[in-house]
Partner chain sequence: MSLSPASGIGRFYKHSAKIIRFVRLGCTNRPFYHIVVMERRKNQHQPVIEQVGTYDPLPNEHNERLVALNTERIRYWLGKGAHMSTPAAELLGISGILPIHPRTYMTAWRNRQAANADQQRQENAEGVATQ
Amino acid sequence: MSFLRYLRKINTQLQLPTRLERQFSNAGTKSAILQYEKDPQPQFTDTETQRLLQSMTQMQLDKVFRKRTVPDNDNEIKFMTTEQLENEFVKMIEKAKHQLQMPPVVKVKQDTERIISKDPALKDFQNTKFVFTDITYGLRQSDRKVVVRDVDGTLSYAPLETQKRMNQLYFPLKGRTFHTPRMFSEQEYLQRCLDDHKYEFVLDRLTVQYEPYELDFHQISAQVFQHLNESKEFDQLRSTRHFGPMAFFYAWHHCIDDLLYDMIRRDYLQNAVELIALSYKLHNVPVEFRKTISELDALQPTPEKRALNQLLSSLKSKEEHEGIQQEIQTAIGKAESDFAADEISLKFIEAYIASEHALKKVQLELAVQTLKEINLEKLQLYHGLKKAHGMHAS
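Please output the structure of this chain alone, in the form predicted alone.
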């Protein structure tokens, strides 16, 4: 019996490397980080791309201005006239637009040596390097000159890491540290944050700690977006400054289907059309999408206007706010323009699903079919309620 146990132990030890190799192989495949193969900045900063990304981000004010665990959560009460309150609402929309400003998506900056001059006469003048920093007030950190005099007399522009450290020394950015936070230096801590779905927290900290052109910024943000694509928790970043770069990342790397499914499921059909249009634009797909976008823009207000209308509606009297037409729209959740926009959007989305570009056709088809059935019931109920109140049903 002891000999049999010994044989089982030997067999287990022989099989163990095979299982470990399989685990490491799977882990290596899963951890492959998608990267931009060329400079994405011209496409990202394009006016049309920015408009699509801003519309997809949405402006849910309750999420933009939600309370956070920071010391400035104090409330201030003021007495205002209606006109003053309306002006305050406009300022609030501008503040929300500022908070939703997206971090730029640029290529990784290569750290190349840039020699200014070589002065052999200064060789061994000192046994340490000298770093000279332009501390002129008001300069952008990217424009601030930092040069290094080496011990052999060579004068050159400082490496990116030295330039970043000098900028932080003389003009410190709040929240940035000289040492790399453990959540970025050790994969275990980053993975724990991702598994807890703390995506916005990670991206906020990443934006403070690194510059958008740094390799670490690209690798960690890509890891966050890929993990998010697996968890399907896209709503975590909706109405935050990171939703646009996330949608751009998926469109660039041909993996929009999961986000598209989420948009259809949540009845954000215009956003779904904009996501498909962005993918077509980035990859020069010969599909005319601008006509559809313009038709939807004519039927639907911009996110800023929609948010402002919601604020202004709170100032209306009960008689103004609760007319029969408004009551029906509130009960159904949609107006006639919304149904018209849905019809245009679904036609465009179904054309995408039928094309060769869709990767998850069955999943998307089921989502569209379910939404069409729900919308049909809402439309029938909408017309029925208007008819019951003696109103003309268009």
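In this text, rigid core is short for the largest set of C-alphas that superpose within 1.5 Å between two forms. Not measured: the values here are computed from a predicted model. Residue numbers count along the first chain shown, from 1. First, how it differs from the form predicted in complex with its partner chain.
Superposition on the rigid core between the two forms places the CA atom of residue 95 less than 2 Å from its counterpart. With the core held fixed, the Cα of residue 181 is displaced between the two forms by less than 2 Å. Rotation of the smaller rigid segment with respect to the larger between the two forms, from C-alpha superposition: 10°.
So the form predicted alone is up there; where is the form predicted in complex with its partner chain?
Just this one chain is shown here; partners and other molecules are left out.
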């Protein structure tokens, strides 16, 4: 143990100068808002990425269905048979999945001027321009034609800003305001929200107020994520729809280390592996991660299954033998398969920390070391308890 500590000490001394340099270089970029330099949409909508992001988001039902500040927060009490209840659980999971659907990450839509006709004989026909909106029933907002006749007689499609304004005027979306909320238009109000760590509130409102392809959406969400990366309150967004885009943002901009540290510290090792895998995938790093991911998937259930099992476990009447095993598992918080999964994850994470992609090596190493020690203790306890109950430790 003392040898290890000695090694660690040396390591920190070696790492220190480089770390300082990085901090300084970070300080320069922190003030600037990060942007997607090319279209992130194909990478984001990719099924593999989506699966990784969904798994990272997790599904803590308490959090998904928590009380919100909305008028209708009441719950209904019903008598049901076990079968009905099981069906209801499945429906609940579907609903939770729906609630956790991520807002897409797409590139900023550029405004192009599209002229329909130019008629110089129409110059000065009126002293203001005319905006025509097609209010035909049953069109989608994006399909609705909005055209502008300018004072000089030019007829053209309206710019995006006008189009959005007209759509909101004639077909208002619930929750979206006609005028931009001052929270978004004025920096000091936004800053105050961020300093109070109201990240979810800001992101929810942002999603309602803006379309994902708008520049403001990109800038404000980037600002929120960057602030979040400094305050390290990642747990606030876990099990919300914004966790996926956040992780994607960090992975894209090479700053996953803080999130990774948080995941390791909270013992979400599988998520940590997925985060690293995501960043490898986005930047085409030649490291084989699919094998590790599939191994982990085989060992551990998906978030949906886990949530469903958790719901169903409240129903089951336990048998004697299984009951004790269950009890040991709940007492320790881990099962045999979890320990195996941790082993695989830790190997992968350590390989990442040792590689040149990790920026905060010392911090991560310490976290991994602590986790390992705790895990070892837990494993010993697990075997001890099993032995005490007369079960064979496999």
